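Only one chain is given next, in structure tokens, and it is the form predicted on its own.
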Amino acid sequence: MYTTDKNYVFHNGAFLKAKNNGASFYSQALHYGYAAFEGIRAYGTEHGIVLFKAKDHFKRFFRSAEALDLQIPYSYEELIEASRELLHRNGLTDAYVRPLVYGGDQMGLVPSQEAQVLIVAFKWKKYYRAPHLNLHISPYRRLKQPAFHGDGKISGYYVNAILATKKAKAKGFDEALMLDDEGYIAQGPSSNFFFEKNEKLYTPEKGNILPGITRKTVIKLAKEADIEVVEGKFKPEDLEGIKGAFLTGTAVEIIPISSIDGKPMTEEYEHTMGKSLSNSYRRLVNLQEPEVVYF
């Protein structure tokens, strides 16, 4: 899925063939998940290729690395340029770009002082095969700060998310909805959660969620459309009788939810705020705006 004999990756300042250039078997990333990553969408538009919110993503990439005390030996401008060149070498327009910074060789639990930087790019048209999702409220809880740096994209943290998704799929659902350790709704395993009720749009507040870049964009679009957005703490029982709901994220973009633990939405998705915001988001990623990098 991710690579062919002709694909390149950007690794520690050089462009290498993706195959037969593996990471060290002694890396802390491999053994302990000591790494941080980002996900960025590239869109082919009439204005050229758009690397959407590139600066925001790479700034968070650096914050995540700093939380692990991994010093990235490049500026984010250099990594944006490397991403541009990587797309060009791989002949990609619509694509997913995945930067990763990971610890070097260190089999002990003392943090590695060596930071390795990798960027890969590949086609990833849809994150989910299903057009609508049936969610299951997961028994796996999202870890609470300060037990972990939950506001960054730390690789090892996502083992928790993988287990939540696996459990949901084993029960016949498409995806999980995770709570925090106090039983409040947090987010999907790798995406933010919104629901519509009483003519308002609700989303869990910052604290025990990843404050997603797509989440921020959707909130901005909602306010521009005079939709009231309420950020707060919500229990599963607050989902009773909701009109609609959706997940947001760079990979998933905006995807509707058809049911939560078997309880369907009370409104057809086509008539919800989520559908309207999805249309606005699609227009945005294909139009020029200051935060977008063009090349």
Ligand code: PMP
The other form holds:
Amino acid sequence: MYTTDKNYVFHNGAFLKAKNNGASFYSQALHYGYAAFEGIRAYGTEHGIVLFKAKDHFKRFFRSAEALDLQIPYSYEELIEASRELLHRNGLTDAYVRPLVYGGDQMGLVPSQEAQVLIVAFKWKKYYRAPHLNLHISPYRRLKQPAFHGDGKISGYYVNAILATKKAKAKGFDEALMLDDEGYIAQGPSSNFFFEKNEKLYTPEKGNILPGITRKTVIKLAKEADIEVVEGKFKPEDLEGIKGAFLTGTAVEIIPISSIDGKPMTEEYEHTMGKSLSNSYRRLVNLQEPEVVYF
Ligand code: PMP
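Same protein, different condition: the form predicted on its own was shown, now please give the form predicted in complex with this ligand.
Full assembly next; the chain just shown is listed first.
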């Protein structure tokens, strides 16, 4: 509808044919963020390449797409196979795999029903340069139902996360810690939040967060190590005197927090639950377990 063989667009200083072989200039994803995505890590291990928790990630991919009524025209198995082939063609072992399903050409706000699927893979060794993070409690709040589908990975929503990160960095911090619309601690812009206090591990409950796959894995590892995990609603004042804290996510893995709004942790990271869970996580991503897909 928007492109013929004859029309042009202005793009980065050049006039280009509107019709091209890449992503469309008229996609609802480009203009309005109407898209959903996933982030999966591949680890090169002695058993082969592991696509860590691939099943959980692709399940969430289909769920996020469903929230937008975008029908992914491939099966779970086809997406796994495409990811494998993509890693192979790019000569990648340790890598980040990013599937994206995005809306077709539509300048209006009626949702595009035409789902396009893209997968990219690239080396992403560490998400953060700093080994420990100084967090800033962000003025940007996370939206939840009914304001938004905060439990899916919907592209447009990430503008909120980018702005929170930008604000934290502008103030000299490494990353933001976001509250929900009621002022309860929610999570990092692309990660979940845990803190240690009174020999227990605490994390915001589901409902005002994106329920991360790494979060679920860390809770399981903690329980296996006889650590009591409390999921609940916490206010910034509950962080007074905490021993340790960390963020979890596929890209960030487990990253320690050294301070929150200038207040340091009361224990050395080396002696915290975060450190021992990080060691267990590292062992897990490199060893076989049933939910992992090996290539
Ligand atoms: N929250 C948000 C908003 C995210 O984008 C991510 C990264 N996927 C996470 C949390 C962590 O989720 P996971 O552990 O599944 O990567």
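Under this definition, the rigid core comprises the largest set of C-alpha atoms superposing within 1.5 Å between the forms. Predicted model only: the values in this text are computed from it and were never measured. Residue numbers count along the first chain shown, from 1.
- A movement of the C-alpha atom of residue 277 falling short of 2 angstroms is seen between these two forms when the two forms are aligned on their rigid core.
- Relative to the superposed core, residue 14 moves its CA by 27.7 Å between these two forms.
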